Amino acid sequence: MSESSANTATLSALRAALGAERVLTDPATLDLYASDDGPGHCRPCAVLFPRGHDEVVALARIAHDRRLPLVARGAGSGNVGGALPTSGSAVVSFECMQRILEFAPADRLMRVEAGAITAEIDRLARGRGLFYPPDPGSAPYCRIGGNLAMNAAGPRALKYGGTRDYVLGLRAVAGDGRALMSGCRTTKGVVGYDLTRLLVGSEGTLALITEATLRLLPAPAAVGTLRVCYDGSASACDAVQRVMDQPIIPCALEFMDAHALAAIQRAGGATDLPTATHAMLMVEADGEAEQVADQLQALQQVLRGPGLVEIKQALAAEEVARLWRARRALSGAVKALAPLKINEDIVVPISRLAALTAGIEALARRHELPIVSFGHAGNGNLHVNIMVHPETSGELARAQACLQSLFETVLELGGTLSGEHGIGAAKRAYVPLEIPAETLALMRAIKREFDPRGILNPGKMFPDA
């Protein structure tokens, strides 16, 4: 809170609980935490930096008693406004809670605080021959608490499953300061309701996650990657269907349309693509070295078909890393195409992926807007980016109409409005298109049970009642 707009007694209570140096209200700090990676901007009234679970309990009790809205924040890498402050809210940053509390390789688990960096968790696990499978694009800097709040995943979800599948248990704090424990230390456990799976993906609206017990797997010994070029999106989507119809499950199957490839090339990547390339797949297999070689050979057989331009195989670590650097730089490269990027991550069944890409191309023509599509084709999960110049008369209105049509198309194809980015503030108005009113009412009742005064991440996930 700024001192002028804050309740002085509330600030005093927070400073007593956390220490004055970890309750910041100066303008520079407030501006720094006024947005996440989306276009929204709202100054919080304060930024709080707890150092452990007990301090989160203390600040939540103060906030509940004084009706202070709280917005949890990891690294602010989300792009749907999930960590966007609301008017009069305080941001709870977990930057000071980065400890690895326990690493038990024999039990294949790690217990971490919410501010631990996701890639660091994986790095530590690999030092003992294990790995943490979820791999969101922001893994080098995002924090595990934010990943869990949004159930963020990444390319490896195709083979290994989503983030929720790797959370054995949680420690969290409800909106009235109640301390919660859920789950267990084993991969089997059916005692009580599964609050762990409820909290993962709840976007900080039910509780503040403070600690997580994560499941680890043995690390694959080898990885091989194929770069597969096609003459268009339809040919690439047909190849995706063929891959998913055979028994080998790749650990990644990524799609990029012609606009995405052009963005990468403008940014200096993928300069060696054949000129006939208008869509590309990245297909990755992992396992023991001899298994990877056999898998790649079998995958190449099904990837060959109508519209194929080229297949290149990368086995050396640097070759694989170079391909993934280009893929992970794509989101930033796309931002250079227009001042505003409306970024969606819709999902459809695999059998409908070709229909989705055709529908997206039709929407781009109808609304006269460039649309860039790429993402996790093996899950039917595409990141669809509507590029907008707001200063151009009528363009923003066309973009909003295009977005509505996109969501309607996705639902008609049996899909869902978000696969891994979450709902946040950006998509909440569209939630009733997918969730029936009776179900939405039950979800609101669950929210009230965890957060009686509605102070946790208000204005997110659901439209106003």
The other form holds:
There are 2 protein chains.
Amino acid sequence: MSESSANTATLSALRAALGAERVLTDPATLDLYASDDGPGHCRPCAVLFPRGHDEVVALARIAHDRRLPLVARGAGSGNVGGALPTSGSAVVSFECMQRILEFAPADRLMRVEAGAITAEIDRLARGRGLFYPPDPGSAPYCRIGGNLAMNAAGPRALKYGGTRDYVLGLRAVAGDGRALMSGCRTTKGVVGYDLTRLLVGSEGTLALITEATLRLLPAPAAVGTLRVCYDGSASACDAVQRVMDQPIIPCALEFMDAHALAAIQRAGGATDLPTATHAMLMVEADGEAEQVADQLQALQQVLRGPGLVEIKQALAAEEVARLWRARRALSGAVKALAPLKINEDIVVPISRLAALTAGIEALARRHELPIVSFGHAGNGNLHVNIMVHPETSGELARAQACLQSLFETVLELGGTLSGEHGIGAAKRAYVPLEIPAETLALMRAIKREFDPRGILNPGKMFPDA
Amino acid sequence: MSESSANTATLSALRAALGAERVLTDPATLDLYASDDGPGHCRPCAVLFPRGHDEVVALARIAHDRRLPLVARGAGSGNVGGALPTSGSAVVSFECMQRILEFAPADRLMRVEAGAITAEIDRLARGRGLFYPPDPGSAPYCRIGGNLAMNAAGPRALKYGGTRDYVLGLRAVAGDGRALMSGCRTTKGVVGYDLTRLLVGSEGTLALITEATLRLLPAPAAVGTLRVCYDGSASACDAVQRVMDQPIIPCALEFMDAHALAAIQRAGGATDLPTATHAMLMVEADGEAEQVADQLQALQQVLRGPGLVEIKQALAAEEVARLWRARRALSGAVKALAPLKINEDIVVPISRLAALTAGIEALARRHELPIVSFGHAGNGNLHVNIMVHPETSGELARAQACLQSLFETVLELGGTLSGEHGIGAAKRAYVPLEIPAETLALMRAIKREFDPRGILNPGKMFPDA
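Let's see the other form, the form predicted together with another copy of the chain, since the form predicted alone is already up.
To see the whole picture, the full complex is given below, headed by that same chain.
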């Protein structure tokens, strides 16, 4: 929708509130904000760049009055179209709200604007012996507001939990411009309903999060990594279950299946794998240096078992960095395998992980499609990528059938449809498979209380009513 | 309200649904359920004992249809009148719903009914090398439903977090009898709004929680305790801040001021304290045995400082148990000091703890009232008890003024009014001091969506509208 077809009066009101240079409608900008890292493409009618909480209040009031849909956006690094504009919507970019408002090391907290970059928060914290545990793959460039909206996580979630476990309080703006304040500055607090965690993971549908008070932890002094090769996914999953059945909690327990390893190798990584390797685990422990050594020793014991090909301990720092770069690059490397990647983010209880990978292999065979799996095995959270050539006749339909079967398998195994990527635009049709109708109706009712005119991120998270 | 004045038709409908022996209205029973461990006394019109989720659905439908207020109750061990009946209300006791529905050690989870006893959950978990971290003082007899309703915590919250951090999912019944299901069986999950954490801490005002899926952790192999004596609260608080400014996270960091120590000693405990002791810390570390020894060593270093009187390490198990019994008995021991104890549960950021204890001492002097303080110093969470002789002219009024000043001090220091006890009936008048009016209005709106006729725990958590 171009400015000529957008409501000129609405844009004028926004320009008056934010300044003309903060309300962009030129085609190049609109194209830049027409998609995120998920599927879909739709030009917004404008991109707004507020410079603080009060400007977000002002723009939300205008949008509410004039029924202008607002799509909150951090770095646009999400995988599910959570920041995908809908027709006639304005994108609210938090790129100009990236201030660190307060860093109080003695209270182990940092108060930041929603546009602060996640890795920057962590970097600052480490300067004072602290750290910010959630570590999504996009941390070097993603913004905390997006992490909050999606309840982002990452490998360290196994030991430390996800974004929602590190938020003490929020400032936010509801869909009618009401300024909201939730939580507190302390690690305990039970006054009022927990709006903080209601907003975390609400994907921009309840309120625009403007500021967050984040909880920090003491940074571990050392980290150690094991690279463990197995003859196949079944052996690797059995090892994961053994790790989770003993007391040491690794700070990462990452799984890669044979297809994922092939993608890494095609991209030039992991060149020294023994040829018998058809699945791999990366296992990390952190803590005091001595303690890390003890933990890795004990973990090695339980990682040994049927199907083990090789354990490499005491990797050089450069080798660990290379492994993690390869692991982090997987999402991109997998894209090279086929024109379309249907990227899922399922979770099952640990005891069902082997059943899940076996089920995925069966689905790949039945639907004649390559499926690449890797992810945070210690949480039972796998990123499952169905590789599709949409121009090949019937392949897209097979992929859709395969996806439906995958979700049914996951739910039969007691799992959930998404562990960290969220629902966004991409998966909302499947939500009723998991959430009972009455509970879903209640969620919609809560949404109406925050956003009476439904202007916040319409067409996301919920199926069409 | 007696049966004659209660609505006989309502009681008949409840008896038809639950069985006559599950709907008690005899005066002795009504008296037994007329109060919890907080202030206030009010006979309900009936006490209901459902035997499962479906019976809770049935009773809620009847109550909704007939506008019968329902007050959920676990063990009645709460401190703020959260389970205090209001006139004409029925108490829903979860005492007959204490089944362990499922224990899956490999998935580190336990699914329980709301009436399961907290310590029993922990005991079962430890039988398989796991544990349930939240440890309210009432754990030996309180019920998980009450812990969930109040977001209960305890000493271990410093290292492990509170109840809300160990709930994977809930079954619950809304105020109109709708059955709700939230969360999942996995440690990660982001599908839909986080109703789980919205219900946790909602004090029975949004829904009746019937079942919970709890997350368990590997049990630490060993625990070690330090008893650290200081010359006064200021020195002890400075030491707390030093502890929180280094990387080791103790699993308990408890503070007792001189009045609390006197109460313990009057009750026959802590008889061997050096006479110069006017404040004490109990510091615990857990983990592998060797690691505990290292941690206590390092903690001793930072606990030494100005005002230190004595550190006792390597206490015998019996001595540690005695100390904890004394600490746990404090709440009761303090009651013996005056006919009325106004029991608060405030929290401030760690960096303001010394300012808080100094402020409390100033308030005690100004209002001429003894104030006994102790609690979870590592979270900045103190239980502050204003001791009152209400029959002494003017003392109750002084206590009320003192309380108001205390809350103002806490909020000025960036704190919150309650860390773990909740609001209930006792503190609701003070909630607007902390929560802005617009946010409070939104909470009330959410309540209406769950409980359109306002029958769930009326007169709790919120000030009168």
